[in-house]
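In structure tokens, the next block holds one chain alone, the form predicted on its own.
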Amino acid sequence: MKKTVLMLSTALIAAALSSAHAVKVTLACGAVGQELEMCKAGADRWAKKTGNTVAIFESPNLTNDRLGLYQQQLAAKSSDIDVYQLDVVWPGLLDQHFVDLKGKVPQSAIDQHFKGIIAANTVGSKLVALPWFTDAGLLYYRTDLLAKYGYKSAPKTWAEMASMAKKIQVGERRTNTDFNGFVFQGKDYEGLTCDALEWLTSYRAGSIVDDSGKITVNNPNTIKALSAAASWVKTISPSGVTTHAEEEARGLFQSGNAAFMRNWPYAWSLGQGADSKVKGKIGVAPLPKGGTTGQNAATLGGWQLGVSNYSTNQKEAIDLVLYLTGPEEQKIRAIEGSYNPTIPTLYKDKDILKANPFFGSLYDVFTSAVARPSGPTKEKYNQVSQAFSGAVHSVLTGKKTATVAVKELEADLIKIKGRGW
């Protein structure tokens, strides 16, 4: 009896000590598609493993809104959020607010990721964040409708895509007046910067600002690219496309109301869900070229996890980041949510390839994606992106011609650059 009481007492004391040492870590998660749900699930697995708890901070959907909120929090040196989810273009803008992870996480954990993505998260010698998942723009299409209208493969050029979309749209609108040929991210925000950079690169128009910091956007190929995109609005794309972000585009495509869609990999698993009207009818291909002399181009996206300098639980926060960005969690997220791993070896994983067949066939798309000019423009990238997406939006909405918008954009970028980036 005394032995039993002693054992119970020891167990209670151990539990009390464990509880006393447990901490609560606050993790900022996105909420696009399954992001929030999967972020919570991963955090719960870490909490169960460590005995700590995780509070989830739900971030705004739009990247621009999220950045603005984060900047307010960080400028105030708030300790409310321990771990932030960071866009791949933010490290250079926010690095002063984050813990240098070099020396605080094993080098082997760093080395398992794509070198290019680690480089994107490194400012000077400082590792601002660890990669969580990567992204690249893709062309989704209805395999059943391409077959129905006599097409044997996905379009190779934007002009071919527009022609196919028009034919399919005309045919489908005989029974469905809500049907559209092509949907994309046309709202004036960071998502449009990503879409439009793909258009420019596909026409070999450069990347707004080149690696040396030279402003290159005002050229004939940029005008061709933006004019082509503007021609889609109200013809193969609905007029409302200029208000669409990722989820609006996905909603139309997944409800069976579009032939083609530009979106990120996350849309695949949702399109295969039980509630999807296009389940089993989706194909994925590289985004088209800008003509026969153009090239396939996908903007590099993706998100990372960084630990705030103002966190009062940095040790536990770093452990959470290490866990969530590790191969076990990345495999779960790839299978259940089509989130692209940042660990090369996972692209050979049979379970991942079974869930996402295009991960293997489009591997080169993900590993050669085009970076936004956040490197050369440094802390001014956000201003550059806003000026660019605003100019593109003015062309899509018909307020300006591509020629006028690009010329004015060049002048705006010269002012933003000032004496230098």
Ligand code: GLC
Contents of the next structure:
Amino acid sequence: MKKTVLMLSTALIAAALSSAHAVKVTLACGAVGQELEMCKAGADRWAKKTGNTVAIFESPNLTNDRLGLYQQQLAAKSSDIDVYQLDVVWPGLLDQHFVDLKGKVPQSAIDQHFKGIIAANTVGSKLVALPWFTDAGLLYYRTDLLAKYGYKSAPKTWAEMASMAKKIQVGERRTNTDFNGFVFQGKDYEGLTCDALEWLTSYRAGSIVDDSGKITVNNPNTIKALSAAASWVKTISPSGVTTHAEEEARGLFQSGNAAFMRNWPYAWSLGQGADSKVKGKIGVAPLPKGGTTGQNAATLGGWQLGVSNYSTNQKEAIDLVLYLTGPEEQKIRAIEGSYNPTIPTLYKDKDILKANPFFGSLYDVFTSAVARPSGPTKEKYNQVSQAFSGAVHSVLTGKKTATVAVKELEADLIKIKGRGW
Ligand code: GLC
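Any chance you could show the form predicted in complex with the ligand after that form predicted on its own?
Below is the entire complex, every chain and molecule, led by the chain shown above.
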């Protein structure tokens, strides 16, 4: 009897102690596709393991809107959010608001990730965040329709893509007036910067600003690349494409209304879902080259987790970041949501490759993706990106010719640069 009482009270004391130490950590994560749902699930697994709780801060879909909101929170030194999900182009903009994870997490937890992604998260000597998943632009296509119209493989150049898209669109429109040849991210936002950087790089036009900080965008290949993209609008792409972000493009493709789509890897898992009209009919290929002398190019995207300087629960917040960015969680997210791991060894994992065969076949696309010029343009990257996407948008909507838009963009970038980035 005495023993039972003693055991009971020990258990009560332990429970009381652990709940006294349990804290609530607030995590701001994305909401594109399955992001929110999967973020919650991962956070719940950590909460269960540690006895702490996690509140999810729901963020807007567009990366630009998220940045604006986070900048407000951080400028106010708000302790409301402990852990932020950061876009790969943000560390140089937001570094001063984040805890340096170097020395605070085991070195092995840093070394397990791709070196390049760790470098993108390092500003000076500060490790601003740990990588959670990486992204690269891909060409999705309908395997059934390519076969139906006599094509044996995915297009190798943009011109080939456009002619295939046209033929398929003409054929499919006989029975489906909503059908489109090609959908992509043509809205004026960060996503268009990503798509258009792919067009430029595929035509060997450079990446807006080079690594030394030189403005390189005004060159004949940029004009070729943007003119080609403008020719797609209202021919193989709907006029509404200039208002489409990732989810609008996915909606059209997944409902069976597009032959080709440019999107990130997350669209794969949803396209294979039970409610997808194109389940089992999707192929994935590298984005086409800009002509036969061009190259395949994918923009590097991806998201990281960082701990706010203003968090009052930094110890637990760091533990949550370590857990979510670790191999176990990255494996679950790769299988359930086709989020690309940032840990090279996971690309050899059989379960991951079974769920996402293109993680193996397109491995080089993921490891050689092109960075946006956030490194050289530092705190001014957002202004550079907005000027670029605005200029590209004016070409897509037919307001300006590529030649005029690119010349004006160069002048704007010179102004933004001022005496230096
Ligand atoms: C994806 C990428 C991110 C990019 C965004 C643009 O989320 O991972 O890096 O900025 O798309 O819409």
